[in-house]
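The form predicted alone is given below as one chain in structure tokens.
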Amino acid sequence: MPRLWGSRFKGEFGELSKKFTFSVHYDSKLALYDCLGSIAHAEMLSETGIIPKKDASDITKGLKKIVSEIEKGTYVFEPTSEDVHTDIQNRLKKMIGRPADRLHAARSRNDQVVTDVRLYCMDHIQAIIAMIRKLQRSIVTFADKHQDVIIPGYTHLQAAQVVLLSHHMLAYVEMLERDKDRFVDALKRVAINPLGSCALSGSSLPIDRNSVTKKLGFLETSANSMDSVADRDFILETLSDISITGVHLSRMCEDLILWVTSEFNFIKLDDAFCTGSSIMPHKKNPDVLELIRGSSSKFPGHLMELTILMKGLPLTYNRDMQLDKPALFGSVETIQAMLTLMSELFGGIKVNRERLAERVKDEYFFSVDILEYLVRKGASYREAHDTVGVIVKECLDRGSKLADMSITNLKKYSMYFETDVKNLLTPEISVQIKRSVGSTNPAMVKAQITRWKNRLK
């Protein structure tokens, strides 16, 4: 196959070297973006008079035909091509002949490849944003259907206080909103056009880089040609955002994995997301959730891989940067699959209301409510904390309950106890008496659900 750089060399590039350096087997994922970038570049070369209009027309027609084949999945990459750029250039030459040779004016593979990668990131970041929004809608729908369900809340994986299941669900929605915001913000730094920077110093030809910026949907034109081809910080930022989103999905999965166990038995998953055991016929394993949780570990690995790859590189382009693509592509494809699965999974979760209603009866869930009751009556916080702590300890030691204690006995612990303290010993009252903004109060949670439903339309 013809090379884009071969005229200076007499000898052949070694077969082992080809196998080690050629990248078309993975950078072929950039084919569509390579064509779109080349179409905009050809149009600009024609508009500025650098190449004849007829040649530019032939180039764009040929590239649009290749785009059609790529979109249909019928384009076949030559395994002997060095990279996606060479493959498309060679295919275009076969299609239209000599006009194809004009396409590379005022362009290097250095700025060409980073243009392709930026377009790829722009496209897939917007897809990820849409997928996060879809997952948020799925969770909000689930929360809306279960507004009356009360569950144990945990710290240190120890039962702590009762909360609404919908309140717990909305915590995920808030996390995902920040994830979405990070991706939206990253687009400002991703959508910068490097094309026309050439190898590193720019071009002496009268190109119009701003025209290409508009054609390709970039937000601005890069200001320094060396920076344009030398850095991949926009990929690092994208991988960082993916890593944080992966952490949130993993934690979400861990909650659901715990809840589906026989020990918790809070929920049941749809069979579509579970598998069985080859030896234990009774098993129903949450394999999809476990694999999402496990797959999230890839993201920080890819981020560190590329961070370390970039940290010692001198300006400007170095071939090491070719290795940015497997880390990027793998992370993008995995997070998109995870988000899609989670969106579907929430639609099939069944809540075990009976089990949860039984689980939240334990009066120790209400110890903070009793503490704050004493504070409202006039006790200091420390006094109230110590009082409730002593009562809890003695009830545990005796195997008794606070609900069974008379007010006379309770007053031995604190003068502030009145008969109305017994009203606090139900999960429904515990969530209703919360007043702080952002709490598990049913009215506040209902308002938040309404807010999210409107926001996510």
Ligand code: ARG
Second form
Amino acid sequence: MPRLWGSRFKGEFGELSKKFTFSVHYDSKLALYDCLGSIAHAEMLSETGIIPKKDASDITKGLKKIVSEIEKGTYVFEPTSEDVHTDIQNRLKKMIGRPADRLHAARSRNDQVVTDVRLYCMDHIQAIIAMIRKLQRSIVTFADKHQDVIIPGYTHLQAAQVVLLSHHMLAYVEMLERDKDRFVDALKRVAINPLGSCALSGSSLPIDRNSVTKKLGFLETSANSMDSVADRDFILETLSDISITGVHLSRMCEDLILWVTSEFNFIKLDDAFCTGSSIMPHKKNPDVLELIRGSSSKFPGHLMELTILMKGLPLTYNRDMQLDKPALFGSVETIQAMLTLMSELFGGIKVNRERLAERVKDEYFFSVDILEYLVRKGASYREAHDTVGVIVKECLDRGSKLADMSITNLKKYSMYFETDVKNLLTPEISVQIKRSVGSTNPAMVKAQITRWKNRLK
Ligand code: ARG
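Please move on to the form predicted together with this ligand, as the form predicted alone is already shown.
What follows is the whole complex; the chain from before opens it.
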């Protein structure tokens, strides 16, 4: 296969060197973006009179044909091509002949590759944003359907206070909203057009970079040709945003994995997301959730790999940077699969209402409510904390319940106790009496559900 740089050399590039340096087997994922970038570039070269209109039209026609083959999946990459850019250039030359040779004016693969990767990121970030939105919607639908369900909330994985299941679910929606915001914000820095920066110093040809910026849907034209070909911050930022989203998905999975255990038994997953055991016939394992949790370890790995790849590189382009792609593609494809699966999975969750209703009866869940009751009656917080602590200790020692203690008895612990304290000892009351903004109060959670439904329409 013709090289894009062969004429200066006497000898051939070594076979082992080829094997080690060629990238078409992975950068072919950029093919579509490479063609779109080249079409915009050729149009601009023609508009500015740098190449003849007829040649530009042959080039764009040829490239559009290649685009349709790529989209149909019929385009065949030559394994002997150095990279995706070389492959498409060679194919175009075969299709249209000499006019293809004019396409590379005022362009180097250094600005070409980073243009392709930026277009890839713009496209995939937008897809990820849409997928996060879809997942948020399925979580909100699940929350809406289970508005009345009360569950134990945990700190330190120790049962703490009761909360609405829908409140717990909306916590994920908040996390995902921040993730979405981060991706939206990243687009400002991703959607910058580097094309026309050439190898590193720009071009002496009268190119119109702003026209290419518009044609390709970039927000801005890059301001410094050296930074343009040297910069990979936008990949690090994308990977960092993916990593944080991965952290959130893994935490969601962990909650659900705990909840499907026979010890918790709060929910059941649809069979479509579980596997059995080859030895223990009774088992139903949440493998999909475990693999989503597990796959999220990839992202910080990729982020770390590329941070180290870029660290200490001199300006401007260095071939090291070719290695940015497997990590980027790997992370993007994995997060997309994870988001899609999670959206589906929420639709098939069955809540074990009977088990939960039983589980949230435990009096200890209401200890803070009793404490705040004493504060409302006039006790200091510290005094109330001590009072409730002593009662809990005695109940634990004696195996008794606060509900069974007489008011006379309770008054021995604190003069602030009155008969109405007994009204506090149900999970329904516990959530209803919460009144601070953002609390698990049912009316407030309902309002949040409505707010999210409207926002995610
Ligand atoms: N395949 C290369 C990459 O991905 C393209 C740029 C090569 N440029 C060069 N001057 N060798 O980074």
